[in-house]
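What follows is a single chain, given as structure tokens, in the form predicted on its own.
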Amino acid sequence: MDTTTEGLEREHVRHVFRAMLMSRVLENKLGSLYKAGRIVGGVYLGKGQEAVSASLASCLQKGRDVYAPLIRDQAGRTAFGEEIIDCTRTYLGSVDGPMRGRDGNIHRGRPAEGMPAMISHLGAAISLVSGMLLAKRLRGDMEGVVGATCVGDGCTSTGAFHEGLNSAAVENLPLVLTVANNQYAYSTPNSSQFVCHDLVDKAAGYGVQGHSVDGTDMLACIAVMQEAVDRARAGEGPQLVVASMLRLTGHGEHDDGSYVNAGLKSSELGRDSLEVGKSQMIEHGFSDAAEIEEWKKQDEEAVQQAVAISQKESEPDPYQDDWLAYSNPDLQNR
């Protein structure tokens, strides 16, 4: 592996890999629970996208920055500081979870901590993050703040993507927008989505800085994401990062992904970023095989404990719930 480690901090690299590893362990468990019929609704995994997701979120500061994780961003959630039990409680419908059992799977967040709940119309996250940044600007809290989200290649063909990125560019917002180019919008290949040579070419059309990275290469992802976040934080406006890889699973656990081209699977795009990251950790002296194995055992125990707790907790009771249609209870009687 010839990826350079110049400028990379040891603890930063270790933090990214640990988030990737925890995400894989957690999502493997979620997949098993789904197949066992213990989860209602869909399960969407980030296998193959962990390096991109964790590298972006690890450059952000919880409580200061804004991070809107999307469908395959469990590694980013973990790197940003989301507690494992927030995930298991949401998937298992616990009333003690962040969504109080009212919404499931990836539609969870803690806006007060800078992490809004995910919106199914994925392109809307761009405008959402931009709006949160504008609110900070109006309050005078914008100094040194960055907002970030990650969309898929299919999202780049939507109006929400265009309007969101164009608006962020006009306002010169410190937005880092990552496009996880996993070659398919669900089952639609890139060849049927766009005709530009590379999605990063779209950056020029919006007047923003573009970056490209191999999404299977953990160290390269860390370096590129750090540069993009640093530029945004320094006032250089929106940064568009295009990371290329495959998702190593179906669109969701209900989908076998049989439509994915076999040639892509056997190419470098089909590499497992977690395995690449593990090799890089050992090769460059960031860790060793024994420590990584110990981390995995610790993660498995933590996940098992979170699942056990979540399964014992109550589900929401519609006859006792205090849910209101208004975010501000004072508006209830108006």
The other form holds:
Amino acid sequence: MDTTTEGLEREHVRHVFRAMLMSRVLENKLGSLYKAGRIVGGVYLGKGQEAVSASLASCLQKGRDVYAPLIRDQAGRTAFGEEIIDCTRTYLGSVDGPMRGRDGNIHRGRPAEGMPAMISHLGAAISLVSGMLLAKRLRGDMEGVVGATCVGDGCTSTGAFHEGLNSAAVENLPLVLTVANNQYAYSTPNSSQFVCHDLVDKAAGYGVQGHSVDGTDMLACIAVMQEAVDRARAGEGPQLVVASMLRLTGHGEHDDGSYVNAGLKSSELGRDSLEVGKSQMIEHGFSDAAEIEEWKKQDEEAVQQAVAISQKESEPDPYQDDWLAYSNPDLQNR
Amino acid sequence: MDTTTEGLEREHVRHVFRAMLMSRVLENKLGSLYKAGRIVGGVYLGKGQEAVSASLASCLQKGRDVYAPLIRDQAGRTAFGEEIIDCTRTYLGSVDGPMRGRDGNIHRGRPAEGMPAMISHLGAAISLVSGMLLAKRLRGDMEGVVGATCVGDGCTSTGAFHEGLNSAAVENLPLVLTVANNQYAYSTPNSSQFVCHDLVDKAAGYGVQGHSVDGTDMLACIAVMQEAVDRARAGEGPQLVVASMLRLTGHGEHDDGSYVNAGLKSSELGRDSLEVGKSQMIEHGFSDAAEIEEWKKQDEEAVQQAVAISQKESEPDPYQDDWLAYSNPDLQNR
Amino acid sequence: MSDVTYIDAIHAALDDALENDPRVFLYGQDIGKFGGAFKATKGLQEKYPGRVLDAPISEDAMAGMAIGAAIEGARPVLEMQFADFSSVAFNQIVNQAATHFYRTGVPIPLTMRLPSGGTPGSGPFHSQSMESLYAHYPGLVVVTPATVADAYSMLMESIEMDDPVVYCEHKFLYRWLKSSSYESDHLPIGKARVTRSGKHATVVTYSAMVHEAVRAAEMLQTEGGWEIEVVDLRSVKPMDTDTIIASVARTGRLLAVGEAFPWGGVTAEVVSRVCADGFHLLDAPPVRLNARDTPIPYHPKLWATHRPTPESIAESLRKLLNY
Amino acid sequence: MSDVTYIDAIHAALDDALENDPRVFLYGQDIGKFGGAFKATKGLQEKYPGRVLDAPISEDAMAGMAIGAAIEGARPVLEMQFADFSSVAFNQIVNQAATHFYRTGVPIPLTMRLPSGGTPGSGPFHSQSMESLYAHYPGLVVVTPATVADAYSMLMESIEMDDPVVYCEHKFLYRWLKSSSYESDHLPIGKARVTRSGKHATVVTYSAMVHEAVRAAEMLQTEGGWEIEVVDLRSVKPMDTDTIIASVARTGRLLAVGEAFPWGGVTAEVVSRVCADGFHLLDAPPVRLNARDTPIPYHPKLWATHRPTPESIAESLRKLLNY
Ligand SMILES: Cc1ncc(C[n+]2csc(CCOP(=O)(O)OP(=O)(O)O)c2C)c(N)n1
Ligand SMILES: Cc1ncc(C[n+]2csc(CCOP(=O)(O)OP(=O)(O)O)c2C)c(N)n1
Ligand SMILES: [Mg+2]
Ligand SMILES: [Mg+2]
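Coords for the form predicted together with another copy of the chain, given the form predicted on its own:
Full complex below, order starting with the chain above.
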């Protein structure tokens, strides 16, 4: 595994792992709050996909780059710099969350800070991120900028995926499009979603560079994402990264995922990227067991605190809400 | 060129060429009727693309197979067995045409006879043809059936293309999807439409077989189409055929196509497939100049006759029309 | 039969349609072994092998496939995972399915099931009521069952129809609405039902709002002895103008209630029809009550006042009665 | 200025908007060197290098790109080659653009140009009027200019607005409608205009139908001295209820005319608003006249009677006046 650490910066790797760990701690908490009936709306977790998610976002710089998280990107959100409280406020229905109760949970975003708020329709963010990049180029603000998003295997079947990636390629935009191939789209296995040999085979059809990576291998993910982001930054156009792993949870917390093939679970794909990452941290001296334990404690406290704050905050009040769908209030209700 | 005639049946080649010739004669007539202001609606011609169009349709069998022509497929329509009068009636606004004045020209079809009537939205026919095949499979009527359609380079950018081809691949349907890469979508050159090296590179991304052919070379087209159709019939799933040529006319007759690159026009791509086909017919002894001249005369007469009949027929009469958008009249206007 | 729910009725209708007619097949995401996001197709793939097909996440192609199959005489029942995702299939539905019979004379016996309407916590993209969009396009039939019996009988009838049907099933009713049986009064699609009779005002509504309107009517009954008639449209295209007008003839007052967005849509169509044909019957201005003019909020506290409620319907009725 | 057409006005507005505001850019199919299917952007790519971009045939991505650019503060003007093709972009427009400000507080200053409405021989897929679909969704502004001056000023205003605007330009007016200048009365979006004043009945309409309504009004003037008021809505969302009601207050009679399909839509919204707020002003049942309940036929003979005509509008008015 020595080769994989080549060119990786210590602080970068530690940043990725900490985001992964924080994500797991936070999502475990969300899971138990869900079971306790304390969550408003649905819960979709990224368990197993933390390495891909965090490593992609860790290569981006908030304030300059664009990062559009999707439903399994808690780790990426944290790596990009989203505050934990944004998450807990949304899940717990606080009016102080970034969406003020108007939209939920995984849909939260802060578009003005380069993190769009996803809509549910799969694939819709690809062209959106491209448009954000296009606007930066048009105003001469593109130097070294990258936009990134992560979609699932199922999303590759959408017209939005196709049109979005092709349009970005035609405009040679610095888009890093990661496919987290977790083998299932809800209950649908890849075999009912596509029949290409490997999703990365799609890259050539768009004239973009393709990258494959074992999504359970944290260090490999960091290396590949860094390469893809560097290439995009250097003006080489869109990069398609296909990372493979298994979803280590139901589609949402309402789903037990009992349809997931047992053979897959016990295969290499079924490894937990957080566990793999932990071994890698220790093995390569990026950290040690004690420090990781300490981080975990800190994270648990931080999460506990954020939950406590969020739970004390008010719910949205329909009689206080301005109910404005237009930035110009004169347009409302007319 | 000897190798290209191998395996080609004499009657098949003659059938293709005759359809190409008829198409050209007919479309020339439509062009002059358009200039004379006698056409109802727009005129979109297939000049230059006859070889691709006719060769694809010639491998199909009306009554069993499905053929969904698009805007430049007069030759394919003729090869598939559409009557000339269906064409002239529609262009000349006769109420006796297959669309009864309700839809126009290139949109005509006879879906009950396996020839769907296209809508304008590009790519929409791909899934439609697939669905027709699916229904045949479901009722156990699939043995040896093929469905085929032909789209343009521009259509490859649509989400409908992507979703349609992928869905057909997942269902392993006997779909032959031909892309007539005529280098332009209306005024838009390929360089603004896609940046992949070759459109056939898309095949791998769908897990389907790809075929490339010089669309100006009639015999090559016949050979490739026959292979693609045979493979589909044999259960090998969707086939993507990319045929390259130049559109030898404006986008429509209202357009002079002045934006078309002069270098392309004088390149091999700019060859007229009908001229190439004629040489091939003669060179390989499929026909001779005199017979071809005779065919042309017959075609001109047939077209003249169809035009004369169509022009004598009534226009649709809004006071006679039943104005039914529902097959159950009780649903209308309610 | 013991308690059956609205979603049971849908499941039973799919089962019976598959059983009765070999041309019927189901197509949708996760509808096979998994039985669909709402379990409407649970067990049907095993029971009818090869006739319940899982689709990729390709709503445009799903609709196109179903339309093509319908051209060939099959009777596809297409499940959208949520109505909201039919926006991706919009082109195929309104341009391909809706126009096909008019253009070619070949009908499209397609049924598209749209799990519609709001539930608490579902948010802007899993709560939409899209009936008005589809009803605007000639060539489509748009049905909106409000009862367990209608959920069953109208789905059966939709599948039997030769014309394309958009079947809007309300998610809020799925497990909440129970009945002792699917047995219905056999009203055909195109006929509205007087769900509750009255003489002081008519509420015309459909889908889940029928139940909210009945509650409002009960509140007003208790409150002041008002007798409010509630008309359930059942299908919004065709719309049963006769039954609506007959009700307004009895009551002289009209409130049209819908859960969809306030601009245009079903309630505007109802008011316009009543005004055109029953103007002389009206003793007060006909009014509408719809959802608020914003996307559908996710937080249940906001959501509960975004859509009409028994309270807000009752309030509208009070104003109407006091006019 | 000598004769300028409606399409000239659109071209001029795009030119001026590009000139005035560096945040403005144009995106669409064939709009670059070619100048667009209708030549609305002719010469602009040369004049504003890098700001007039040709798009692939990807309406969904085109809309998504424009929305993303708007989030970043650009002012994209998106051209659909025909309104009808916006069905492919429908999801991005109604779910991404329309909901964005409500959800995030970040506005989407996007203008989407829809070449709309019927012309002879264009058929079911190059003739649609889609304003009602977009107006149904909260968060969108939908404008429908009927005059050369409005085509100019409303496009300028649309581009300046922070909220997303669906700009429905009527293809029939492109070259047919001429004026001596773009100079307008500077009515803002949201205000209707009394195009022709009268006292016997009000026709509320918009876009190309304004001209047909004026012709019908002239016919009735000649025929019986009837004075018909014609109100041009200009924007259908927001809709200027005040101006409509003020007109009905003068005339006591309402006919709402539209070129779109008859179920729902603008005319139903107009009638419903007048009934809710101006019921007491009405001396006769308010009525609607729309296109027929079928797809738009291609043959000019059919098309000419599918949409309302001066004759059919006059006929509706006669009935209304004789009530
Ligand atoms: C256009 C669209 N269709 C359907 C859905 C419903 N849906 C939500 S998530 C999902 C599965 C997504 O699978 P994948 O892309 O593989 O992501 P994963 O959940 O595995 O991370 C589906 C079908 C949707 N959100 N958008
Ligand atoms: C979805 C959609 N968008 C836009 C159009 C308008 N349009 C009609 S033909 C055409 C160009 C098609 O180019 P291509 O697919 O290369 O076919 P060709 O005309 O070259 O044969 C365009 C943009 C359309 N018909 N459908
Ligand atoms: Mg997946
Ligand atoms: Mg082309």
